[in-house]
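There is one chain below, alone, in structure tokens, taken in the form predicted on its own.
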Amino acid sequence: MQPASEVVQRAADLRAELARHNHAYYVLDAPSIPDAEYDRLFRELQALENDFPCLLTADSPTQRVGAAPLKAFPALSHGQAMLSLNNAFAASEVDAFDQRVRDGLDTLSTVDYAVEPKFDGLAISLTYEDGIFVRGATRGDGATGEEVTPNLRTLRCLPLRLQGSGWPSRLEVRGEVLMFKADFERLNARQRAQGDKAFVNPRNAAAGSLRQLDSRITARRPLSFFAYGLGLGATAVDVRTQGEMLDRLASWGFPVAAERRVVTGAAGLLDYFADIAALRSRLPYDIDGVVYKVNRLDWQETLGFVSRAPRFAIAHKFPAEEALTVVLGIDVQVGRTGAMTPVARLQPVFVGGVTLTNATLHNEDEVRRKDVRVGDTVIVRRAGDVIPEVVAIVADKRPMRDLLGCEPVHDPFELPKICPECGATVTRGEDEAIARCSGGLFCPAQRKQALLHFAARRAMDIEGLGDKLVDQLVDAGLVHTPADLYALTVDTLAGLERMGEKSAQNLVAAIEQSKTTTLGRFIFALGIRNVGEATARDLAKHFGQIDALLAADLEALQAVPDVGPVVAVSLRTFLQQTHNRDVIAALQQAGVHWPAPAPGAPLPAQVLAGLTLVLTGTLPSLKRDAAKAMIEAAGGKVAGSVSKKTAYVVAGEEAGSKLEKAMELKVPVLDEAGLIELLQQGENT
């Protein structure tokens, strides 16, 4: 039965009215009606939606109560990467940041900065479509996070429908989910009264509450939210400064920091830091520093990004929390890339809201510089999410062999020469701080990373062999080295979790197809440190066959163009390992092969030597990787953008802005046939 028009209107009015009261109560901290009246309006809307389910909308206040448990959190890719911030801990680092900004903008004048507290919570991204909240996710690795949409809907301070105007059709809002100190204390009191475990600190409580598989539990937790920026869609918002952006977020119904300001120059930044530090204990929520951002958005764009952090922003952190404890032992952990990291095993100590039992010593040089030894009393530091570290020893507490204090009980730490996981040689480059295990193809600690690299699209291109499947294969003991992949059967794979018969058949087919490859791809797939795609191709061209590469000494390796001493040592060390050579032989025995060069065959004609080409659009028959390989085999380079230095632009269907740029700069444009004709000129000379 369809509701009458007046019922439809009443439901819409109730939704709008309840949204206004939620905003007044949770965002402005200024309740506009008594709780009893709010409850009456809420129940009226709930009754209408129960009687007429068609009235229920995604932005209804009644949808904040939680839903049935999820089986797992699905992955959600962010429309625009969620970048982290570089940190400053001292005034001199803030001065240096300000100087870098002015240098980057080529200005001698002072710069205005938007500043605000750095919330100690969980970063999230909220996606709105046509003003309606549709999904949200945690930061994750910056590119992909956990989708927690049902849980986010339970936050009463989060607008399910944007207020006002000026927002684009699709918009990502970035912010922090946290728990106020008073709410945290009440939650812990309730936990204890119920006989449940109390939370350690507000941040852990917020993170744990947002990651509940049952959103009804999240709905009972007192979570709050503050917005601090925009992701996808930001350029469509008509604002010129970071400060205006925060004001616009507030006008749309988002809570933003009341303590935000715009200040001028490094002096203004440091004054703000001092003010917030003095105010910190009186704030209703935890913060671990302040954030500085260049205020003008066009200047932010000019400054751009470095690595995974913006050049226009920095986090000025408060002094880290520290404590004393005793080193019980020093272990060595082998990372996924073979990095050898000394780790101090500690007498348990409570620091920064958690109990620490381990702390990183970073690398061999750091251990020696700090002279950390077993039995030492040390200062350990934990700052936010940073891995706990040993800061320094307390020298006068070091245990001695005798009362004269002549010799310490324990000898200085030495990094092992042999990997504790696999027995391979541990190597360290002349200019490198980190030592690494050289058993990349067989070391248990590196096994998963080695397999993923081996199967990557630009290596052996085994479609369907992703992280989760590699985890299963390794954890089940089915695969120890890349060579074991070629012994997998459909029956074996079909027995794995979430692997049906069809998926197993597809993967076995992809593995079989990967047996036919090129020597360059095969060398790259081995995952030799410092050997990228281009170097692997150069090695393949130079040596022609794997046996010649295996037999090459350092002098022969350095005869290859662009292979210097560092790369040569990496290659020789890797290829000298018996276990690595065994895996290479096993791969060949399994059928992995590539075209053998004809005796005395010349290198491919370098018709494009010194030229840069740009590929754009979809070519009729050539895949992008194949076209790139052909260009590079002819000595050319493939760039991602068009400039005056571009020799040719190769354009297919839906070429877009790169083609327009080429025409603007009068760069010659080729289609696929033109590219092939150009390459064939070298074959005919």
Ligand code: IVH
Contents of the next structure:
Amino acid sequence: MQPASEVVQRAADLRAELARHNHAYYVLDAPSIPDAEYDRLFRELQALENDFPCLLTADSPTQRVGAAPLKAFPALSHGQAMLSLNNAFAASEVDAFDQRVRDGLDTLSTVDYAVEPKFDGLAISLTYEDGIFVRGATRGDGATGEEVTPNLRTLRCLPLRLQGSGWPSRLEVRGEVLMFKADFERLNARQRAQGDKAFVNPRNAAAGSLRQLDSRITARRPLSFFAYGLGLGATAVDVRTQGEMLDRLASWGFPVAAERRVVTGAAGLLDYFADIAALRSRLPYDIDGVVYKVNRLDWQETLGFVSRAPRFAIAHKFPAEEALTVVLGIDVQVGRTGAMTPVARLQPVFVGGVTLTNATLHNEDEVRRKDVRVGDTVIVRRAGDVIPEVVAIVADKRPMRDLLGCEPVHDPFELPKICPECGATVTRGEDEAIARCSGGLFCPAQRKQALLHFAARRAMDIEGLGDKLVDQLVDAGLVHTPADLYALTVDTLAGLERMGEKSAQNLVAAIEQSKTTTLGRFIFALGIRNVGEATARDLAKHFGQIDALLAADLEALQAVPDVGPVVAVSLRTFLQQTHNRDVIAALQQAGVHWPAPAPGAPLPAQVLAGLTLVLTGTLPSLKRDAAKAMIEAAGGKVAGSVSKKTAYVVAGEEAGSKLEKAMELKVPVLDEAGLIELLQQGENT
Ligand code: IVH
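Structure of the form predicted together with the named molecule, please, following the form predicted on its own?
Then the entire complex follows, led off by the chain already shown.
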């Protein structure tokens, strides 16, 4: 039998060690021991606590698994009210905010602001007594929230005991509980596999997961947390600025936004807004704007509050990405490869900064799963560059035939068995989600899409050949294949609706100009299934000329980097078909050409093969697209954020947090000249 003091000490050591590994794993994203070793220590502590229940403490990592279910959440009144923020949507409102701040401080000089993302989750208050997490609550109405302590304890990234020093004996930390996008996708996949309902978005999933009376359920949900401020006890912490406060929170073990910064004046705020808007889709979690706070805490106090919001802070919000509207009809669109996509025609609605009239329903199974019907009120979403989609229906707003609400007015959606554009049969492979029209290029819809793809900027780049014109050309029987474009004359075109002499001349000139291209663009323009821009470029680089590609068998095709069996079969199937070979020949006949590779010329050296680079700031002469293209041509990848896996960070003027991150992770930093030097190394080999 070990002496009691040794057992007590061992338990304390295990708790501290496990907490350290937890922090490394969940907050710093830098695992410090193998999972199996963590499990071993965890089980050792569990066994000790089992044998000696008096050793069990509130901050023990073993307490993260959840506790017995509650009947209801106790109400908890906040010692200091949890307020909300005023919103700004336009730059002018941000200017006005900055002006109000300077007026309030009676200063003519510029003001520094601490800025960070506005997390799209739910606000939480956490109370620590003598460094131990004792209580946590939701915001509720701001004055009183729901106590969800056992649930919060299950969040691995939340310290149960504060690290470091400098915290007052009673401390309240505020922040946001949320779910990372990748965790949300995984959770939903699991929900569906188990036959449970999927969540509409990460925010709802986070709220639903935190508000479980059975915290053992919460423990199985991948929740995260970011701290953004202090409540009670704030004045006892020795920091002078908001920025220092966030650093202090990080030192105590809390996750804080890596994208936080301190900027100067209204111009600094707007630059930051633009940077984060550009980064938004690549952030691992959802945000709905950015938050600006006067950096100096004494100034925050001077400015104070007006009604329920601080005068020293404001939320600059992105336009809402989700809105409610009504489905007027469901059409089917036929794509370039025959894919039949159901599309909801919507009552026009303003969302994500534009007016939407259509939203994709993806495929037959998705419509069934969401059970979208004509007349339904739906949540639509338009996020960044993503295609607008119907997220879910609002079930209790469905139009019903009878007052009891048993018989819906409209039947469930069914995909037509016959292509509405050409009458060909619709087929769907056994394991495929997508049904396709079997009409091929005989189907006018597929032909139109193929022509639009051929003319696209990244393909043959024929300016002025848009969908209205393609509709007319195909419907009038003037164009059947891309090769027919090169026979169009000003006279023929000028005869079309809404086409003047001048536009006709411009279009003929653009078609003429497109004859000089590159092999990569040409291959991409053919619209071969599974062959995107990058694969087309790789094929061009590898084969050098079209005849070599036409002659390649499956094995030869798979010798190209990144071409696997699926892509090889797509290529072979396309290139073997006589009508496709005829079109390729006719295009060359019409004068489409590209520079031939110099005899015996080596392939471009892949000096950056397998390496990931990050660009930040403004380079003196290279535009960002150009730098990216050069890196990719040398086999490298360009990523949006810096990690330990980043090979180089290329930094220009006004490089921000990415440069800081590079320094922190000791990632080598290059300027433009350094990048060019690196790329040139390959040219000598
Ligand atoms: S500071 C006085 N910072 O936005 C309130 N709030 O409209 C100070 N939120 O309920 C809040 N991210 O939950 C602050 N970086 C951030 C935030 C943030 C999200 C939420 C917060 C609050 C709401 C205010």
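Rigid core (definition): largest C-alpha set, two forms, superposition within 1.5 Å. As the structure is a prediction and not an experimental result, all values here were calculated from the model. Numbering follows the first chain given and starts at 1.
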C-alpha of Gly520 off by 2 Å or more between the two forms on rigid core: yes
Displaced residue check between the two forms: Arg369, CA, 2 Å or over, core reference: yes
Yes/no, Gly423 Cα shift of 2 Å or more between the two forms with rigid core fixed: yes
C-alpha positional change at Asp475 between the two forms - rigid core reference, Å: 65.3
